[in-house]
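Presented as C-alpha cells, the chain that follows is alone, the form predicted on its own.
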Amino acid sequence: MNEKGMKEEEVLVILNEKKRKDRRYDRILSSMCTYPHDIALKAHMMFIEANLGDSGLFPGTSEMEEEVVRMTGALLGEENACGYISTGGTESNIQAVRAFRNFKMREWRGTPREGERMNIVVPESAHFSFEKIADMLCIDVRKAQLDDELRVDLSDVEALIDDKTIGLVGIAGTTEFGQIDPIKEMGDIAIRNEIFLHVDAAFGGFVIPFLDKKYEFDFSVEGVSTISVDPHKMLASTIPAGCVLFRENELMEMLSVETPYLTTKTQFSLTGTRSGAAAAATYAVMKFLGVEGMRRIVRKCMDITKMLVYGARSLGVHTVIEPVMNVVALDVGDAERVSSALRERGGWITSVTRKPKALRLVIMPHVKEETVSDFLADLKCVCEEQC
C-alpha cells in the first residue's frame, strides 16, 4: 500500500487499464460462465455487504437463500431438499463427499474398518475437483471407464466397488462433452450396495430440466443422495453462486460445526464468510425468469448449438458424439493446433478435451448466431490451412 491514498479518479484509471486486459465473453467459447443477468447485478449490489456466514444478522438474505434451495430442489425432483448456496461446484462436490465420509465413519465406528482408507467411484469424465477431494478428505478416488457414448461404464463401476466404498458419483452434463451418465442405473447400484450417490450437475442442473428430451438424473431417482448445481453458469447469476442439495437433513447434519460467537449456533458450509449478494442474485434471477424464461434461454442455446453442428458438418467436421446439451466436441484432427490457430486468427478462446482429443465449444447465452457464423468462417479457413 502507498503511504498516502490515491484519488478516486486515479484508481479508476488503473482499474480500467486492468479491465481492458481481461477477455470479454464475446469470443469465449470455452467457458461455462457468462455475463450475469441484469437483475442479478442489481440484486448483488443491493445485498453486497450481506454475510451468510453470520446469517442471523441478515435474516432477509437468509430467507432468500432458503427459498433458492427450495426452488432448486423442486426443479430437481425434491422440494423438501435441504442445502445451501456454495461458492460453486468444487465446494459442493467436496461437501457432498465429506458428508458421505462422516456418515460412514459414524456408521463404521467400533468395527475393523475404522481407520481404513475409504473410497468413492467416479467416472473418468469427472471434474478435476475430485482430485482435490482425494487430497483433502484422504480417500481414494477410483475412476471408472467410459462407454462408446462417453458415459460411465456401469460394469466398471460395479467392478470397482468394495467394502470400503462409501459412494458413487454420476455426472449430469460432463465438463468436456456435456454427456449425462446413466443416473437411474447408478441409483440402483447405490441402493444394492447401501452406499450414497452424488450427482454432479454443476452445469447440467440448469439445462437438463428445460430440454425437450427428458432424463432421469435428479432426486426423482431413488438412489440419489446429493446434487451439486451452479446458478452462476446457465442461470447467469453472479459469481460465486453454487448450490449443494441433500435429500435428507440427517446427511447434511454430518457437516455441522458449532459457531459459539455468531448469531447462529451451527454452520454447515465449508467457507465461513459467505456472499449473501450471490444468494440474492440467484433468487432474483429465478424469480424473474421462472421456468418459462429458463426454457426460452436453453432452447435458444440449443438452436445455436444445432446451427454450429450443421455448419461444422458442412465443412466436413463432425462431432465426437451427438450433443446432448449446449456443449460440442468437434473432431478436427490436431485439436491443439486448431485451437491455437483459431485464437491467432480470430481471437477465439476454445479448449481441447482430454480423451478423445477434440475441439470443445460451449454455447452459452452470450453466444449469438452471428458469433457462430463468424467462428465457422474462421474454422473453415483454419481447416483449409491445416490440410
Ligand code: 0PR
Contents of the next structure:
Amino acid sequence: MNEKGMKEEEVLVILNEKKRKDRRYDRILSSMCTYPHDIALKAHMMFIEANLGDSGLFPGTSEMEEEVVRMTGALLGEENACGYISTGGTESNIQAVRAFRNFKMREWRGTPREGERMNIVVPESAHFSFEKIADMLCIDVRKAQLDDELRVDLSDVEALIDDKTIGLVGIAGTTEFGQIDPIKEMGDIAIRNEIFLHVDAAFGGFVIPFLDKKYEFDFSVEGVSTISVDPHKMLASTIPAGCVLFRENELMEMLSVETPYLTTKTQFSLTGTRSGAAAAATYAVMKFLGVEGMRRIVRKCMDITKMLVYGARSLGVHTVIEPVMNVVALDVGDAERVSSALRERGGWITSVTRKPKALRLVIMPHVKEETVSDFLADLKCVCEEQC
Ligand code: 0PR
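Could I see the form predicted together with the named molecule next, after the form predicted on its own?
Entire complex below, previous chain first.
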C-alpha cells in the first residue's frame, strides 16, 4: 500500500486504464454472464452497503431476498420452497450436497454405515464445482456416462448407486452443451432408492421456464429436493447472485449455524458477509421484467441461436446436438485451432468443449443479430482456410 494517499483523479486514471484492459462482452461468445440490466445496476448501487450476513440490520433488503426466493420457487414449481441468495452456482451446489450429507449423517447414526464414505452420482457433464464438493465435503463423486444426446444415461446412474449413495444430481442446462437431463426419471430413481435429487439449473433455471417447449425439470417433479439457479447468468442481475432452493425447510435446517452475537440467531449461507446489493438487483430485475419480459429476452436469444445454427449449417458446419437452449456446440473439426483462429481474426472469444470436442458458443443477451452475422463471416473464412 502506498504511504500517502493519491488524489481521486489519479486513482480514477488508473481505474480507467485497468478498465480498458478488460474485454467488453460484445465479442464474448463463451460466457454465461452478460451486462447487468439497467434496473439491476440502479438497485445494486442503492443497496451497495447492505450486508445480508447480518440481515436484522437490513430488514428491507432481507424482505427482497425472501421475495426473490418466493418468486423463484413459484417459477420453479414450488412457491413454498425456502432458500437464500448465494454467490452463484458453485455455492448453491455445495450447499445442496452439504445438506444431503448432514441429513444422511443424522439418519445413519448408530447404523453399520455410520462413518463410511458417502457418495453422490452426477452426470459426466457436471460442472467442475462438483470437484470442489468432493474435496470439501469428503464424499465420492461418481460420474455417470452420457447417452448419444449428451443426457445422463439412466442405466449407468442406477448401476452406480449403492447403499452409501446419498443423492443424485441432474443438470437442467449443461454448461457445455445446454442439454437437460431426464429429471423426471431421475426423480423416480431417487424416490425408489430413498435418496435426494439436486437439480443444477444454474444456467437453465432462468431459461427453460420461458422456452416454447415445456420440460419437467423442477419441483414439479416429485423427487427433486433442491435446485440451483443463478440470477447473475440469464436473469442479468449483478454478480454475485445465485439462488439455492430447498423443497423442505427440514433439509435447509441441516445447514443452520448459530450466530449468537448477530441480529439473527442462525445462518444458513456458506459465506458470512453477503451482498445485499445483488439481492436488491435480482429483486428489481424480476419485478421489472416479469414473466413476459423474461420470455421476450429468452425468445430473442433463441431466435439468434437459430440464426447462428442456420448460418453455420449453410457453411457445412453442424451442431453436436440440436440446441435445446441458447448454448451451441459446433462440430468444426479441430475446435482448438478454429477457436484460436477466430480469436486472431475477429477477437472472438469462444470455448472448446471436453467430450466430444466442439466449438462452444453461448448466445447471451449481449449477442445481437449483427454479432452473429460478423461471426459467421469470420467462421466461413476460418473454415475455408482449414479445408
Ligand atoms: N452449474 C452450472 C451448470 C454452470 O454452468 C455453472 C457455471 C455453475 C454451476 C457454477 O456457477 P458459478 O460460476 O456462478 O459458481 N458455468 C459457467 C462456466 O463455468 C460460468 C461462467 C460464466 C464461466 C462466465 C465463464 C464466464 O465467462 O463455464
